[in-house]
Every structure is written in structure tokens, then in C-alpha cells.
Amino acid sequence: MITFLGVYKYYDSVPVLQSVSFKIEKGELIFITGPSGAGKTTLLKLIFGSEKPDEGEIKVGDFELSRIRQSEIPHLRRIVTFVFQDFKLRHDLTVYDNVALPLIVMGQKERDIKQKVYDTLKNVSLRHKADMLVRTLSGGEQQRVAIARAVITNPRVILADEPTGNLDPDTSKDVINLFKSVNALGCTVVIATHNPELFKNTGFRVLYLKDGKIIQ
């Protein structure tokens, strides 16, 4: 599903990723970990197509990201979605409107959007807060809204950058369980985190990054 082969990424001539190679299978849930500055976020941005590799090859599904045209990026984003560390929600909109946004952009019918949004909010236990403004929610609830928005288009890949970074341990566990539920439906999930408690003794594969290199 996702393949990196000899990937390098530089910022101002400084290598952020160096000779990174790995493969993530379709339907796999995988954790990427390492200290701050190790290159975790950059790696996710490369998969998402918001950055391009300076050297090497990246393939996501049928997309060759080292040679992808700008006009193809919207098609990539239909199969790959991103849950950001700071959520990137519209705080002036309701929970319902935030989750509906990707479907509106895709031009789906209002009747279909309504059903999908309510079903998705039910799955993340937020159906009862559909009409509330996002800014009134707790951090854990906002994270669940962000996850709902990411899954509503039925993507093949979900990327999550430090999805529990600002949450307490119990809420963090709930969020990871949500990702496990999404993964159980066949979606490939890639989670970047510096917190080993999220993946310790889970049995899921872990990639360790340090100084831009995979060390384990």
C-alpha cells in the first residue's frame, strides 16, 4: 500500500530524512516513533503529498509521489486523509458541519451527506453533539471530530500525527481504540507518536526514527 525506497528529504540543505526505506501493507496499522525532530511529521507529509522527496521513490496505492503532478493531488487526498496534531477544525462551525466538509467538497448530495455524517458521529460517540460548536468541546471530543472527518470519505489510508499529544492517558486510550476500529474495517492506519505507551505490548509493527534514519 505504501512503499518508501531510498528516500531523502532536505530543508535548507539539512537532511531531515536519510535513505529511508520501508513497506506498509494494505490494511496494516503501524506506529512511527522517535524523538522530536526525528522526521516523523515529514514522513507523514510525504505520504500525504504535501511534501515531495528530494531523492528516492514513494508509492501510495497507484500513485508515484516522487513524480506526481499537482493536478493529481486531489485524487490522492480521496484515498489518503490526515488527522493533524492540532486538529485543524473550523471552530466557528458545528460538529456536523466540520465532519460534512469533505463530502461537500466532493459534491455529494445533501441527503447522502446527512446520513453519512450522523452515522459517522454515532461511531465516534458524538451523535448527541452534532449541533454544538467545535470550540465548546473538550480536547478529546475535538480529536474524535477530527477522526470522524478523516474517515467519512472511506479512505484507504489514514495518517495521524501525534493524535494523543495533548490528551490525558484515558482519553488517549479511547482515541487509539478508535483508530483500531477503523483499521479493523480494512483501512491502513499510520500513527506518528513519541509516546511508547501507545504501542507497547500491542503487537503492532513500530518504525523507530532517529536523526532522519530508521534505526529499528
Second form
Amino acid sequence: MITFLGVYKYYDSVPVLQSVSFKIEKGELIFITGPSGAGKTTLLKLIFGSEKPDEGEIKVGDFELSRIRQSEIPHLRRIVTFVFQDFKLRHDLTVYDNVALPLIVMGQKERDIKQKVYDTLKNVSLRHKADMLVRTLSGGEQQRVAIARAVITNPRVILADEPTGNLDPDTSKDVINLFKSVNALGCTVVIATHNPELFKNTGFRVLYLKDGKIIQ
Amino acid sequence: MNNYLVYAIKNLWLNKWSSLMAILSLGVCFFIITLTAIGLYNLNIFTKKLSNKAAMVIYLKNGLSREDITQFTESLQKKDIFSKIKFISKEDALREMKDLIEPTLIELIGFNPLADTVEAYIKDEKLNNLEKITEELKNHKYVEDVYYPTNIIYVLKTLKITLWNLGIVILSLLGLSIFFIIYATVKNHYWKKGEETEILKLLGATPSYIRYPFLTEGGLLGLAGSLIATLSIFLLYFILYSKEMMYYLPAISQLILPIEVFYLLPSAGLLLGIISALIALGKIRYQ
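Return the structure block for the form predicted in complex with the partner chain; the form predicted on its own was the one displayed.
Every chain and every other molecule in the complex is listed next, the one we just looked at coming first.
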């Protein structure tokens, strides 16, 4: 599903990723960890098409990201979705509207959208808050809205950058469980975190990054 | 399309003051542009009419036969320079003269002092070659002399060129102003929606999906501005053609307002709005 082959990335001649090679299989849930500045976010951005590698090759499904054109990125982002640490939600819209946004962008019919949004909100236990403005929700609830928005298009890959960074331990556990349930449906999930508690004794594969290199 | 239109109208309403200012400024610009264009159009018609009335008089040599004259007038017609050619024999000219001057005065001279002439009306588009044409005709074996009201035509030509240049400067400057007003307004609204647009890009929105509401907005601004101008021109037309105005300024009736203005102007406004908005948005880049 995702292949990195000898990938290098520099910011102002400073190497952020060096000779990174790994493979993530379809339907896998994987954690990427390491200290701050290790290159976790850059790695996710490369998979999402936000950045291009300076050297090496990255493949996500049929997309060759080292040579991807700007016009192909929207199509990549319909199969690879991102859950951001700061959620990137529209605070002027309701929970329903935020979750419906990717389907509207894809041009789906309003009737289909309604059913899908309510089903997805039910899965993240936010059905009762559908008409509330996002800004009135707690951090954990906003994170669940962000996850609902990421899963609603049935993507093949979900990327999450520090999805529990702003949450308390109990809410963090709920969020990770949500990712696990999405993964159980066959979606590949890549979670970047510096919190070892999230992957300890879970049995999922962990990539450890340090100074832009994969240590283990 | 319906969604984009609703979105664009909402966005214009959200920024109602800047949108209103832009529409009013566009209305003024479109109004002046249209007046200038109508002025130039009428100037063109006026100068054409005048130059068509001014004929070149070709004095023929004495003693030419009918055949020579026919051959000469046919050769002129073949040149495709003149819109109308009219031969006036010296006898006809004398008859006309007798209507103007006391006949006894002419009888005193004792002979017909006039020459056979050809009145030739030069086509408007050939006026630039006037000197060359005159020179060629003067050198013709049947031609005694050529007269043309050069000064009047020269003044008319200079006036026409000056007014056209001035008109083009006005049209270009105001055209540019229209472009910049729409460009700046759409760009400003696009920047205000920066965060919203970034989220859309992250969710897989295509460049067209992002562009369409702003292109619609640009089109609406251009259309609204040009409609204000169209309406103003329409009102001005009614005022100018009112009985009272005709009484004081009868020359007004000579002014022609091309009816095409009423659909060309809004179409131009719409098109200019979309093009300006397209340039304002530039390339949509994903990060």
C-alpha cells in the first residue's frame, strides 16, 4: 500500500529524513514514533502529498509521489485522509456540515450525504451533537468530528498526526479505539505520536524515527 | 452551478460594503467607457459622411472626344478608389452656372470658359493615399488639373485621429481600472477565505471546485457594474431624446445609439469579471 525507498528530505539543506525505506501493507495499523523533530510529521506530509521527497521514491497505491503532479493531489487526498493535531475543522459550521464537507467536495447527492453523515456520527458517538457548532465542543469531541470527517469517504489510508496531543488519557484511549475500529474495517492507519503509552502492548508495528532515520 | 451561485452571492453579501463600492466604481467605469465608445462610433459616422460629401474635381483637357472621356472614367472606376464618379460636361456646367450668375455676364465673355470635369468621391478607407492619388491623376494625359478640399479633409482627419487616440487611451485606462477593481475585490475575498480554502484543499477539493465560486463572484461583480452602466445609458438616451431636449439641441437627433450596447455591455461585464477573477486566483497550489 505505502512504500518508501531511500527517501531523503531537506529543509534549507538541513536533512529531515535520511535514507528512509519501509513498507506498510494494506489494512495495517502502524505507529510512527520518536522525539520531537525526528521527522514524523514530515513523513506523514510526504504520504499526503503536501511535500515532495528530494531523493528516493514513495508509492501510495497507484500514486508515485516523487513525480506526482499538482492536479493529481486532490485525487490522492480522496483515498488518503489526514487527522490533524489541531483538527483543521470549520468552526463556523455545525458538526454535521463539517463531516459532510468531503462528500460535498466529491459532488455526492445531498440525500446520500445525509444518511452517511448520520451513520458516521453514530459510530463516533456524536449523532446527538450533529446540529451543534464545532466551536462549542470539547477537544475530545472535536477530535472525534475530525476522525468522522476523515473516515466518511471510506479512504484506503488514514494518517493521524499526534491525534491525542491535546487530549486527556481517557479521551486519548477512546480516540485510539476509534482508529482501531476503522482499521478493523480494512483501512490502513498510520499514527504519528511521541506518546509510547498509545502503542505499548498493543501488538501493532511501530517505526521509531530519530534524526530523520529509522532506528527500528 | 446553482451551489456556486448561492455561495458567491453569500460571499458578496458577507463583504457587502467592499462589494458595493466595487460595483459602483465598476458602474462608473463602464458608463464612461460606453459613452466614449458611442462617441467614437458617432465620430466615425460623422467623418465618413463629411468625406463622402467632399468630391475630388478632375478638370479635363480641352478637345477630348466622348470615347476618351468614357475610357478615362472607366479607368477611374477600375481603380477601386472612388465610391462614385460623375462626369459633368462643360455645357452642363455652364447651364448650372447660368442659374447662379447673371446670364448676361456670361454672354459678355462670348465663349464657354469652363472645362469638362469629373467629380470623383474617394472611398473613406483610401483617404490616406490622397496625395498619391492626386499626383497620379495630375500626370494623366487627359487631365488638366485636380482640385480637392485638402485642408478640410486634413483637419477632419487630424481631428478624427486625435479623438480616436484619446478615446483609446480612455478605453484602455478604464478597462484596466475595471480589471484591477475586480482583481482586487476577488483577491481580497479569496484571502479572507484562506483558512476555509486550505481545509477544502486538504479534503481533496479540485482547483475548479475552489475556483468556481470566486469566478462566479467576479462575473457577478462585472455583470452588476455593467448593468448599472447599461441602465444609466438607457436613462440618458431617454433624457436626450425627450421633446424638451430636442427643442434646445436639435443636433441630438443626429446621435446614434447602437442597440447592441444593451446586450454587449452586460456580456462584456460578465466576461471581464470572470477573466479578472481567474487572473486574481492564479494557480491553485496544494501543500
